[in-house]
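To begin, one chain is listed below as structure tokens, in the form predicted alone.
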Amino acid sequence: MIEFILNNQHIKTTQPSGSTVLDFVRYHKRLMGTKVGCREGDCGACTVLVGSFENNKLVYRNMTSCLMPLTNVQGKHIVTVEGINQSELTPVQQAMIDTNGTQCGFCTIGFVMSLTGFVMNETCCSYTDAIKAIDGNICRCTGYKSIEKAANILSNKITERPTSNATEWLVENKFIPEYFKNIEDRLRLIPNPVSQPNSSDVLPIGGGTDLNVQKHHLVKKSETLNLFDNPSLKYITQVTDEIKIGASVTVAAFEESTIIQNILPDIKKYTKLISSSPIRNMATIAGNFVNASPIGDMTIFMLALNAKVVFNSGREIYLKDLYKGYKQLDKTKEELIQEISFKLPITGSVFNFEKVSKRTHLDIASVNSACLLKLNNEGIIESAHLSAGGVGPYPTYLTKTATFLTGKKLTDDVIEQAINIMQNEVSPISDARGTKEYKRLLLRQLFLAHIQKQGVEVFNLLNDISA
């Protein structure tokens, strides 16, 4: 059984653990409102809200229904359009239409949810911080200048609200619906998270935004276990000089923890490279290594901190060991991500993320990098780790190259020994995303871009593109 709240009703349901909550509001509750559109978390046509508690505290987030399980909303509160219409448009709905933001009006619910979600949330209340918040919906028709005005607009309207506390004022100013007042009361009562299955024979499920995409008909109809909600494996710590993670974790929590931004002053600006922000609130670190995707955007990132995984066998290895071959695995059936953890970067480390693709948001990668270097004050390299998606079966940590640049001075030699290094230590395809020899190029510059974040001058060599 699982208990949630859809808007205003109080909902238990015995449909499949592994169906999509998108499905469900639709096919079961036909509240029509939520579209069906690319089902693979692209489109934002499926944007709900999701009210959950973190650190206790009621917190509403934009999600892609297409993608979520059922599972996944136990003791908490959905919301679809239907769940914030009134007797009278809402501010974001009205924004939308004085700014004529809507013309066939397919993706405009997913604008609305999106907005709503920005409105609600009291840590945002920038022009900017609007239209982060509707970086994972698409419009096919409209044109996002008339959709920025609308969310200009609410940037203003906001001004006044509390920063914390604003479920009040909200309601008086009617960007949501009285009902919000007691949903926190009525969430309390409801047991989360779910009950785990007994059985050893289920389908253990994170945030569901690779797995919902790769074998939708396998979630579907399986078992499964809520890794999502599991409170054992949703924390960020520090001990002494290590940093442990669970493997639950969503890419939203990572960039949002201030040890983390303590460590990685740049993370938002990377993060921003990363998908979109509905899928960021759902997807979860451990989920982006066991998927093995060769553009990994986290595994990536991890790769370059030299991070380790430690699996609920007790069994701990080197992400850069956990890759044998395409989707191959060091990972038995039964075992589980439980913690990622990596040391502190040496003090004047510098770390950098590089991503390139065919749109610069909301889109996978052609080739992406991280690096994270230490240079001493006479130039040498002191420590290196560097790796690389895309140029490979999977992701790859360039361990040839970074063992040579340890030691050596950053000049124009030995930068380029160690992209002829690097290039025989990956083997790019000829993809939809590009040529094997654009692959290529693409890596040779990026590991430059990362040498120019040290401060050592590259300008030459970046031009150089014929070497």
Contents of the next structure:
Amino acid sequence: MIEFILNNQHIKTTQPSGSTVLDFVRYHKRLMGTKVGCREGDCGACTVLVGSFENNKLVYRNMTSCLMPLTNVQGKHIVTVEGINQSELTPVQQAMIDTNGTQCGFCTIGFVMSLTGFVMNETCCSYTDAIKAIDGNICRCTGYKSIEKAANILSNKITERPTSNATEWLVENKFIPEYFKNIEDRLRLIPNPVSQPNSSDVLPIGGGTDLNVQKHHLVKKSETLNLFDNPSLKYITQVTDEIKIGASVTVAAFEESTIIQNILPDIKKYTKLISSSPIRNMATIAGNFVNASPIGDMTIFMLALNAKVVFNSGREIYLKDLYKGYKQLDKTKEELIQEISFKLPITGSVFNFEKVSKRTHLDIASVNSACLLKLNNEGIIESAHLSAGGVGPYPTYLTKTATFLTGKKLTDDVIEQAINIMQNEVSPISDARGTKEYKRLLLRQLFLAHIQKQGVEVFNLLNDISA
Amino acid sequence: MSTKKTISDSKDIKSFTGPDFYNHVAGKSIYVDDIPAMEGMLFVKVFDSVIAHGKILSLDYTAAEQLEGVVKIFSAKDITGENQIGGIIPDEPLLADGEVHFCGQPVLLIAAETEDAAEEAYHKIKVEYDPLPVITNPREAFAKGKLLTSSRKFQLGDTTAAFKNCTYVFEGTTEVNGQEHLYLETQGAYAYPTEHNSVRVYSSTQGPTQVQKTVARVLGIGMNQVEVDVARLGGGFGGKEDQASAYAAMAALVAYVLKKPAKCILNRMEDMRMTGKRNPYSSDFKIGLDKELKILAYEVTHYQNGGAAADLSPAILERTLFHSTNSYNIPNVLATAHSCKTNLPPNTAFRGFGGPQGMYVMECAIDYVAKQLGVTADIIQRKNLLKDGDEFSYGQIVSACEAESCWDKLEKEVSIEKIKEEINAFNKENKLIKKGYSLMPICFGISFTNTMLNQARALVHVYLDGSIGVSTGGVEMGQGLNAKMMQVAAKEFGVSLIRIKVESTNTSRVVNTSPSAASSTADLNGKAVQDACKQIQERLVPFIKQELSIGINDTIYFVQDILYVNGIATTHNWKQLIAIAYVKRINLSAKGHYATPVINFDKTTEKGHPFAYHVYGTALTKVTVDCLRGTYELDTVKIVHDAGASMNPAVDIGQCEGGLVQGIGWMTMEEVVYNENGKLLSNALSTYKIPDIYSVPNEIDIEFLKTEKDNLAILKSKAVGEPPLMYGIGAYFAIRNAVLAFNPNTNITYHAPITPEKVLMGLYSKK
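Now show the form predicted together with the partner chain, given that the preceding structure was the form predicted alone.
Everything in the complex follows now, all chains and molecules, and the chain you saw is the first one.
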């Protein structure tokens, strides 16, 4: 039995906990405003708002309902477009009309929901935030310029919004209906998600952003173990020189963490290259690890921080040792990741994450790479960690290259040798994301981008090294 | 009854974008999959071929059919009528019969009570194939004599003689890839049986009559037994002009045979692998210029990748020839085109309909000349723009030309010379970031090139309470058609917009419709609406004059529902007078008809006057390329577009922006990838990327060249659906130019799209 609030309606359902929120709202509740576009989180036509407690505060985030398993709605507020409709259009809906932000209309509801999520998010107020809110929504008709104008109108409209407890203001200004005022109290009456015992016929699931893309037909009929809302897996803490991250921490929670922002000031620049806002709201870092995609962005990211994973069995290994072959992990079926940890980078270290894909945002990398280098005062590399995706059967930690670099200065000669070693460490294949020749060249370029971030001029190297 | 004042009187009428939009933003608009399911509805799932070419040796679906919830599995032999869906040429079965010709070709239909049962059955079906050789490349198909239709040749002057007089002659080869439509709403239809052995079909189609015709043919019944209804599409872009018919026929077949409602909606991956896309082209060009850089001669041969069946490719091929010289005056032209049969899903219409592919080659030829001679392409482009009195290769004489006026207006605002200087200075300063720019003039002919299709009908009812219902043959797919139809009726009658409702497109109300395509929907259907309104007015005016004792020579008209006599408002209004008209038994309903005058085309000579008019424009594109990573950003696109007297600038700007971005997608990141076995690799949204909000140009600035010249457009407001797509071609050349600024010795070929891969390989390659 799953219990939650759908718009203004209290729901108790015995639908399979692995079935999707999209199918539930459309085909069980016949709320047809939420559309089926791609069923893989890549278009946003099915976007809904999900209200849940974060640090005891009710927070709404936009998520793609096609990937969200029903188990993850326990005790939450799911809002579809029908749940924000009022006798007159909301300011978000009005802005989309005033700027001609809708043509065929099929994607429109997704934009309306994401922008409504933006105005409800008390930490967001700028135009950039508004655009970020709709970075997972694809429109094939408008060319987005009109929608940008709608985003601009809305970011201006919310300048008067109170910085906390804004529900009243949002209701007064017709962004959301009156019933939202009572949702928090109503939600508190619903029992918290119950963690079922782990058994072999129950499917453990995090945000669903990988499982529901690849194994949709399996998941939808399964009973699931909700890892996503397990409170004991949702923390980011610093213990002396170590950062500890619960397995169910999402990419969004990671980038929003002040602890992480202090260590990696460019974090939001990097995560902007990783999927989209609604997916980051759902995707867990540990999920990215165990999916073992050769281009998993967060895996590549964490490899360069030389992260460790701790299983629920108590076993602890370095992330770089988790991968044994294509989709092969050093992990038993019963083992689940409990925690991810990494040592605070030594003062003076420089971290960099690079990713190139056909489309810069909301795309899967052709090649991605991360690098953490610590140079001493003489310019000698004291420690080096380097990772690359899309160049082998699993996310690759470039052991040989990193070992070679350690103890050396970043001279042109050393860089060239490092590139040669690196090229021998990888084995890219040609696929829809590029030819193997391209991926090799791109790996070199991204490595040089890491070097450039160290303040080394790389232009001359480009001329010296022929492709 | 002159009603000139109504539009100018009402400012908001021009920014009225449509009655649908209030429902769109509230999620209340109904698409096919949103129609409430009737009791007993069956789900129809397509079982398709996994190989691109081969004989079907055996087909075993007994186990699948016996599964609980599976009602029946249909093969070719279960088709009650003809197993044929080919529109132009009858060369495409609905369900494969003995052989398959592309991956994704429908073989069987599963009808089941639930989606899960259909899915399970799908996995229980066993097929054995005997594979045959697979061809994916159009030149290979041509060499083996595999053509979908006879080749075409447009000829003007004598190129052979002209090349002898040229100072410069260059030759080259180009490749341009296809494009997935990626309408957000996938293909689908919902059908149920009605009385008298008939069916009603709700289809997401641009061509209701094409669906009706195909369903009737497949079922073996009359067109009068098939009612097709279309409320709206969640995007079409050409992909639902012809290809919606197959899925409608499948739903209808199941409904007709099993006497149950049936729904066939493709999921995204099915849609991507089963349906055709924009035709890829491989082309050879030869161009000759005099010493003043006037183009004297141009020869081009196009090898169109048609896919496994003709679909609309023969007509697309024709439009490629019509647009092979873009907006340039070239006195000697020889343009040849071959429609090549390959083992890919049958390629089809896509915004521009072969025109963009033809223009791309022309622009490559000019760019190539420019690079060889060390000038910028815009110098050659400007010198050769069309003027009134010039002749197109197909014999139509250029008139009301706006090629130079659009270019010059843009030039006046931005100064190409200054841009050139700025970019050169920037590129000198920056080693790893380079900028590039390009100009892209367009000229696009408006009318279906098949003259027959240039007709339309509309049904206008004035109800006795004064409200008005308008039905046309046009389909609303986001292009703002309903808004424009309402404007036309409001203007003709002189009533307020709220009186008017545009009905769904229904083949029982408006018959023998042409597809909503060729940018002509508003022109054709709008003129039919005008005709219907005029007929009603011709009955109303004498009646009102008699009823109110107004002199026979007095002028009367309505403005916002109020009756004016000789320019003076009266106390009489529309609602009140209609009520009386009904009592006095005036016919308040009319069917309008329109057939575009003037146009003609003779395919035996390949000469004529095929287009009602042309649309012109020029785009300037500026880009920045990151030469370390091979990525790019589009800084600015500035456009001067020939809109005529736009009747709805809000809608028309939306079409320009959307078309431009779609064209940019085609030229940059959208890469349709098939492997050598004809299997689609870019088969989902995770592997096929269309522009997102971050990848569109930072600035898009569209200005209309406003003209009041007489033309055949509805209210002189020129067609706008397709032409802006071709501005996107400018992005290709701007990016290419930035690559050349970094690496003048690059071996980069003329091969679109220019993906980050092509850019990076281009940046670090040598000739």
